[in-house]
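Take a look at this single chain, the form predicted on its own, given in structure tokens.
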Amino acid sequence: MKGYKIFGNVLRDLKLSPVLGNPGTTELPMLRDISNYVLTLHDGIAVGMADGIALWTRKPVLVNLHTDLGLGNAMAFLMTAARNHSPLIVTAGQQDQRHLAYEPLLSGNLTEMADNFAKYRTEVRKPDDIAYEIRKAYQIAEEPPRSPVFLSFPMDVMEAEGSYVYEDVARSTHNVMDEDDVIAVANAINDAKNPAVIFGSEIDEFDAFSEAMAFAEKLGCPVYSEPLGNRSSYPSDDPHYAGELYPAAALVDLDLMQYDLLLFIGSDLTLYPYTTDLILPGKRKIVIGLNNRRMIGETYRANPKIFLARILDLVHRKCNFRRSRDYMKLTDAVRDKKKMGQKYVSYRISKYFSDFTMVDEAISVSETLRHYFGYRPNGYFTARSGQIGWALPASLGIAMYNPKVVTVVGDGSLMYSIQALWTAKHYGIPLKLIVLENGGYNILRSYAMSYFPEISDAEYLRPEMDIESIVSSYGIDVRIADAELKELEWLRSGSDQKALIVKMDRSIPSMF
């Protein structure tokens, strides 16, 4: 059997379909037996879409990139997929091995390039190894902490003869937990005087919302969400929810200074900008999860869903925290209406799209969007890396499996991956796109205003674009919102591709 036939067979047997990518000549041999291929007009967009699919389905997704050039094009998206803990199987074509000694065009040390993002990487040398390496890559990508893996396929391997024997892969729920660890953590909780819980993205990744809520109710303690998580961590409307931590060490220290025990469950600490070297000095910190990087505290490796279910009967009530009602939330939004401020716009979006999944890359508005839209299972996604250009392709990946997705981006963010609109239109993928147009990179202007005020109004931080013309050129139905944002009703209707441009307040937000 030819190598390309083996490649097609193993992908079908492992249900690695569709294949997403942007092929070049080095990839054509491996695609000869692939029928379900989704074309993107940039390698990075293929990775972004695959990242979205993997986040939604929690299953490995295969991406096909164009040799070293495609890897280079997609590197930011690959770094984001690694930080999002997305199980991608990234493949690329390599030049024919028989003349690699001459360093021909479209050749390179692909596995070395992949070292920046992949937890496993190899180049397949003969057709008999194709199925073995894909099965191996599948299982490694899917093992927590989930992350991309990389396989390079020389052109001649796909044309050579080999054998294929079907074998399946393990598909585990990763119910990892040590009984002694549970008892140790339970004892620490029961001995504490004033504990607090910080939940993170693993609560959503491992479907642990009900267990997290039961645990919070049993302890009665305040619950915070991790700073800059990439997905929902805890229901925002729950009375135990105390809010989101800010991604600065000094502010984390301030918010959590009153507690003697801090339980980081399925959470991490992503910090920016620098404020202090010390993070929670003198506090006892316990970290539970499958993705933790062992940056702080006593770390225990466990599936948070299983861990929370098991520890529930071992802990005692410790607090009587109940969040006070925020009576100013609606008032703040109404006051913001006249200038089309971010509180008003976020409030209106949350009202019209409360039953949708949000993919967010309106970076200077994200905190406010989360405040109004809130967290819920599979309800909110963003890039943990801080990458610009990720949200649009990621939302298309999610929309291939869930049509009720709203994408919120800034005008600057949109331009990083604008070609994704072609893929949405060509394949009929539902697209509900909100572009918050403020005429500049406001996250940068805000940072400059705090640290380098002399350049906060620099011309290169205020790009102006005709967003309406650009979006419509891809065949996307686009409108500009009025002051009432009534067009949000139009946007959410149907399953076609639509975009709404919201002309936002252009003043620089105070974020740092």
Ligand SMILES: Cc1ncc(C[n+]2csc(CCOP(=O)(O)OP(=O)(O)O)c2C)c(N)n1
Second form
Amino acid sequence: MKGYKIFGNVLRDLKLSPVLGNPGTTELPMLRDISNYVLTLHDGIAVGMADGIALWTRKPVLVNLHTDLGLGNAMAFLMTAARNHSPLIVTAGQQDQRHLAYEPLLSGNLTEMADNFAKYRTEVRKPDDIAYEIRKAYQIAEEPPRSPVFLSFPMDVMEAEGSYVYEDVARSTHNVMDEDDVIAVANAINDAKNPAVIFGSEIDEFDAFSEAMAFAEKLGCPVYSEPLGNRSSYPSDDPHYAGELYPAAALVDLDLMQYDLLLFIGSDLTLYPYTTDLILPGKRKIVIGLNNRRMIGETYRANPKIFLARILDLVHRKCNFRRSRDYMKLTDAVRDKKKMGQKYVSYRISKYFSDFTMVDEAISVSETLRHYFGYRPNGYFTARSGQIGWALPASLGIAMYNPKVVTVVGDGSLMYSIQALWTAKHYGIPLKLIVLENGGYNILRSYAMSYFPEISDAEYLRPEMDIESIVSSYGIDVRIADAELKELEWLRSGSDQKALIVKMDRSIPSMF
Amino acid sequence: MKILVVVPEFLPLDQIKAAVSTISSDLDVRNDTNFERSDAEILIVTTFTPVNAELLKKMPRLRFVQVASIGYDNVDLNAMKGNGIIVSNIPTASADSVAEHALSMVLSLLKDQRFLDSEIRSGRWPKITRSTDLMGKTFGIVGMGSIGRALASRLLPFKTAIIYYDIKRMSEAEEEEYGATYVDLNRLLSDADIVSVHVPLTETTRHLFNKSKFDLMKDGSIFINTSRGEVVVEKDLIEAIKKKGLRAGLDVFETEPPDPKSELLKLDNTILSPHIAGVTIESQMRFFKETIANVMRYMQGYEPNFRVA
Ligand SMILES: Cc1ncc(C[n+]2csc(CCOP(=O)(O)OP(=O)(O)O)c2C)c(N)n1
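Any chance you could show the form predicted in complex with this ligand after that form predicted on its own?
Up next: the whole complex, starting with the chain shown before.
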């Protein structure tokens, strides 16, 4: 059997379909037995879409890139997938090995290029290794912390003869937990005076919402969500929910000052502006999960879902925390209406799309949007890396499996992967895109206002363009929102490709 | 068409006479109902004059009662209905004035104005203050009629959160217009920093605010009543002021004027006014105009507006 047939067979057997990519000469040999190929018009968009699919389905997804050029183009997306813990199997073609010594066009050290963001990477040398390497890559990608892996396939490997034997991969649920660890943590909780819990994206990744809620109810303590998580961590309308931590060490310290034990469960601490070196100095910090980076505290490796289920009966009630209801949300939104401010826009979007999954790249509006929209299982996704241009492709990936997706992006962010609109239109992928037009890079202007006010109005922070024409040139239905944002109703309906431009308040939000 | 106008003594009789005479010359303006008989077909009254079966006996020709105020609990509606008499009130004219009055009491209490004013008058110059902001507070409105709504729309710029309770919930569009979140009464009382009452006096609202309700309120919160004195059990309020540090702004009382010996008059954290929230120079003019317009409507053979019976 020729190499490309083996490649086709193993992908079918592992149900690695569709294949997302953008091809070049080096990939043509390996694509001949691939039937479900989704073309993207930029290499990164393929990775972004695959990231969306992996987040939604929680399963490995295969991407095919064009040698070092495509891999290079997709690098930021690969980095985001790594931070998002998406199990992507990234493949690329490589020049024919027989003349690699001459460093021909389209050859390169691909595994070295992928080194930063792929936890396993190799170049396949012969047809017999194709299936073996893909199965291995699949299982490594799937092993928490989930992350991309990379395989390079020289052109000649696809032409040579080899054999293929069907073998399955482990379909593990990753129910990792150590009984002694649970008891140790339970003792720490029972000995504490005033603990607090910080849940993170792993709660959603491992489908542990109900376990998290039962634990919070039993403990009665306040629950925070990790700063800058990439997906939901705890239902925001639950009375134990005390809010989201800020991505700055000094502010985390301030928020958590009153507690003597901090339980980071399925959470991490992603920081943004520098404030101070030490995080929560002198406090007992216990970290439980499969993804965390072991930066703080005593780290226990466990799947949060089964850990929380197991510890429930071992802990006593500790606090009687119930957050007061936030009545300001509505009043604030109504007050914000006249200037088409963040709160009004977020309120309306959240209301119309309350039963949708949101993919958020609203940047300077994100925090407000999250506040109004809230967290729920598989209900909210964003890039953990801070990359912009991610949301549009990722949302298309999700929409291939779940048409009820709303994508909210800033006008600046939209332009980084705008040609994803072609893929949406061409393959008929549902798209409900909201573009928040504030005439520039407001988050950067906001940062500048705090630290470098002299450039807060700089021309290079205010790119403006005719978004309506750009989007409609892809054959997408575009409307401009009126003062009532009634077009959200139009956007919500149907499953074709639509975009709504919201001309927002242009004032610069204050950052710190 | 014969018109009888009964107004309390404290209102300017001449002015009213002049205004009403523009629509009819067959007019009698009095301060009381101590007459043997009146053949008037139209009766214009304020809330201070009881209109009941007894009065009806003396007014055999009466067909239309116009109450020149929002409240009309002085009118025995059953007796009127039984005799086919139409009753109208004037529901809008003083809503804005009452809303402003309620708001002024809230601000005055929050800003500790009574205390600061008296300090200066006593020759002192205080450097610290218990004054707090209205911004950021949760403002609870009980009763979302025209006054409640006038108040809510004024609160928006103050950056408060607004919650309300009413026996009838507003539509979603209305709630969004006022930025007001609907909650049940107990929830409102326990979550609000300020409670302002704007309900009519009915059998369900009579003594609605009693000890069990004041117990729900936050310590140090503010209670404003510009509706009717009888919706409050005054002794329970006095106790809550003393025990929970509640602050109160009252325009209405169980008995008006209150007993000079009432403890209410001795408390510091209260601000009082003599059932006058709706009475401003401007609102009186509006009442005149609306009252006259409605009576004219009736006289010209049209159905009067604002019918309550
Ligand atoms: C790939 C990439 N390039 C550049 C940046 C830097 N960056 C972060 S936010 C931003 C501007 C976002 O503008 P917009 O989407 O309009 O949102 P706004 O800040 O106006 O809310 C830029 C350029 C980035 N995060 N990622």
